[in-house]
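Take a look at this single chain, the form predicted on its own, given in structure tokens.
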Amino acid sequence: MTGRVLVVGGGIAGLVAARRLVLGGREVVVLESSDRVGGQLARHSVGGIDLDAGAESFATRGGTVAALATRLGLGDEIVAPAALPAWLYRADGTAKPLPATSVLGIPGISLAPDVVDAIGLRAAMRAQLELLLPSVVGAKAATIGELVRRRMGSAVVDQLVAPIVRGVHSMSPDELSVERAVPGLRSALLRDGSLTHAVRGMRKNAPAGSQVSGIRGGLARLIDALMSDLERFGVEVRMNTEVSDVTPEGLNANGESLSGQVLVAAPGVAADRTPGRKITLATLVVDEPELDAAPRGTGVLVAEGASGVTARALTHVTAKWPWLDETRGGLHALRLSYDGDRPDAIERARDDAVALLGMPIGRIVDAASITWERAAPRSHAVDGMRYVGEAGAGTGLASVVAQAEAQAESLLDADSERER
């Protein structure tokens, strides 16, 4: 089949796949159930500051997102975060900078002062013993939690890795596969002989913050650029369109039967929908000059069990991104994330921000909250239909974009095979 492709879902995965397919010569129609495209790449204005309402950075691994941005004409707009540390709010209510030489919280120098300061000497010494273990110990671990626990001990997992995994992936380290957590880590462990050396190799010559990047003006600009390309290439994008009766060869769209190869890019299509995790983001714009000093760097990750704090992370957004610092007009934007649907998030956010920053936050100029649902893991749609998006790719823009590109390329390759 080399005719029309029906892409169900107008999130970043659906739009990326649609662009690749039309460039490969396919006729493409994108069907989006809501009144906007982009999914969790969205923007809002809080206190007069234009901010990302969902994802605000992307992992630089593999160069996938940067390559997409460059193809969309945004290559010169890719920016690194400020060279400031992130902090850890510990279970005992104290805050410490996260170790500098680490990957996902896994230390590359176990007895470094910042590691000892964060987890204590005894736990750091246990992590140091990892150097004596054969490289095969833990090498077959399914999750990042299992791998680090077997090699470095539970304290490193609970006090360093877990807060970062919760903040980035919205799950525990014991739910996150090694491959999705840190691609290449397993092979680096076997090659370098220890987890410590593997992490140190990954961090070599890598300044703080180099593992993530953003886009000047916000990640939502990717959606604007994708839509501009799709319009230029003649892709039809239908909004407010409900699909039903989905088969590999077609579907019903608002009562109209459409034929074509179906590419599923939205959860709950062509299969029973499994509810995913919900996260709520509360943004506060505050007038507090003492925040000019960025007392907690780019933000704070919260260890599980920390009393008196409900948030799992705080990002000092206007300190993290220099382009925002230039436009904030003396105000500061703080974004706090919460597990679940939290109607009280804004009310909780003030108290949590005070605790996590260790100081008053001044007058709240404006506030906003939004709840997103992370798609539940799913490998494919029914009947073997191709499936793209967070459910299959895992969390993170880098994973989602890479999978969407790969699935679209695979579909085009299959066309070529049939034509031979």
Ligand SMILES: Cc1cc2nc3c(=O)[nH]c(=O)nc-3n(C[C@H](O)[C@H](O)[C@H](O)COP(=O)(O)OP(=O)(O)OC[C@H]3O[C@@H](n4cnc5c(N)ncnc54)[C@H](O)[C@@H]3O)c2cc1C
Contents of the next structure:
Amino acid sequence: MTGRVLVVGGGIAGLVAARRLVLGGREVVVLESSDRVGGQLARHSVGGIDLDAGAESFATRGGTVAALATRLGLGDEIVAPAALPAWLYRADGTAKPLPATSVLGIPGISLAPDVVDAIGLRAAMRAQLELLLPSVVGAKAATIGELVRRRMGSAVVDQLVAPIVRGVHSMSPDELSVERAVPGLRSALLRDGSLTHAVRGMRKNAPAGSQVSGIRGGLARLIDALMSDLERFGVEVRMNTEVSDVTPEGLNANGESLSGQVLVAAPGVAADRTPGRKITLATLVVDEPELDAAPRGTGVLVAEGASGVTARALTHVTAKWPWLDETRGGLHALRLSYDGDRPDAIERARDDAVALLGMPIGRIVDAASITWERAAPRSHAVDGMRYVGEAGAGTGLASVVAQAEAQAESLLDADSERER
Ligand SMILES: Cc1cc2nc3c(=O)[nH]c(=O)nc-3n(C[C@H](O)[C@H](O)[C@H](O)COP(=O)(O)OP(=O)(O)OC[C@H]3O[C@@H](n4cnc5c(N)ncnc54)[C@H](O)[C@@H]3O)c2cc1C
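Next, report the structure of the form predicted in complex with this ligand; the form predicted on its own has already been given.
Once more the chain from above appears, this time first in line as the rest of the complex follows.
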């Protein structure tokens, strides 16, 4: 089939795939159920500062997102976050910088002073013992929690890995597959002989600089740029479109029957309808000049069992992204994340911010809260259907963009095969 492609879902996965397909010569229609495109990439204005309301950075691993941004004309707008540490708020209510040499909290040097400081000498020594274990120990673990626990002990999982996994994936390390958590880690463990050496190797081979980047003006600019390309290339994007009766060859859109090759880029379409996990973000814009000193670097992750704090994480947005200096007018933006749908998030955010930053936060100039739903991993697929997006690729732009491009490419390759 070389006719029209119907892309269901106008998040970044659907838009990236649509762009690749139209450039490959296919007619493309994007069908989006809501009144805007972008999905979990969006912006909002809080206290007069334009901020990302969803994703705000991308992993530099693989170079996929940077390459996309460059193709979209945003290459010069890619920025690194401020070179400040992230912090860990521990169960005992004290805060420490997160260990520098680590991947997803897994230390590359177990007895480094920052690891000992974060989890204590005893737990650090237990982690160090993993160097003596044969590489097969834990190598078949299904989850990242099981893998790290078997090799380095529970303290590393609970105190270092879990806060990061919850912050990034909104789930526990015992629910997250090794492959989704850190692609390539399992094979690196078997190759390098230990988790410690695998982590060190990954850090050494990573591109110079930070493991994440952003875009000056916010990540939502990727959506603006994709949309302007789609418009230029003649892709029809229909909003407020309810899709039903989806098969690999067609669907019903707001009552109109459309035929074409279907590419699903929305969770729960032609798949199991497991509800996703909800997270609520509360953004506070505050007037407190003492925050200029960035007392907790780019932000704070909260360890399991920390009493008196409900937030999972705090990002000091205006400290993390120096490009915001141009527009913040001396104010500071703090973004706190909560598990679930929390109508009380803004009320809680002030007290949580004070505890996590270890200082008063001054006058709140403005506040906003937004609840997001993250896609649950897809466990069922319709025969012959093509899928892109978070439900299959996993969380995060690096995975989602790479998979959307690969799927679009494979669809175009299948066309060429048929034509031969
Ligand atoms: C608060 C937050 C912070 C994040 N931070 C980061 C970060 O810093 N770095 C990072 O890499 N990732 C981050 N992520 C994750 C990242 O944003 C997502 O993994 C990615 O945007 C998912 O893209 P997607 O296109 O697969 O899905 P989505 O963005 O969810 O898009 C799916 C689209 O499909 C539409 N849709 C749903 N159902 C239907 C239907 N029946 N018919 C038609 N359309 C439908 C939706 O309206 C939506 O537009 C964050 C996510 C959130 C919520």
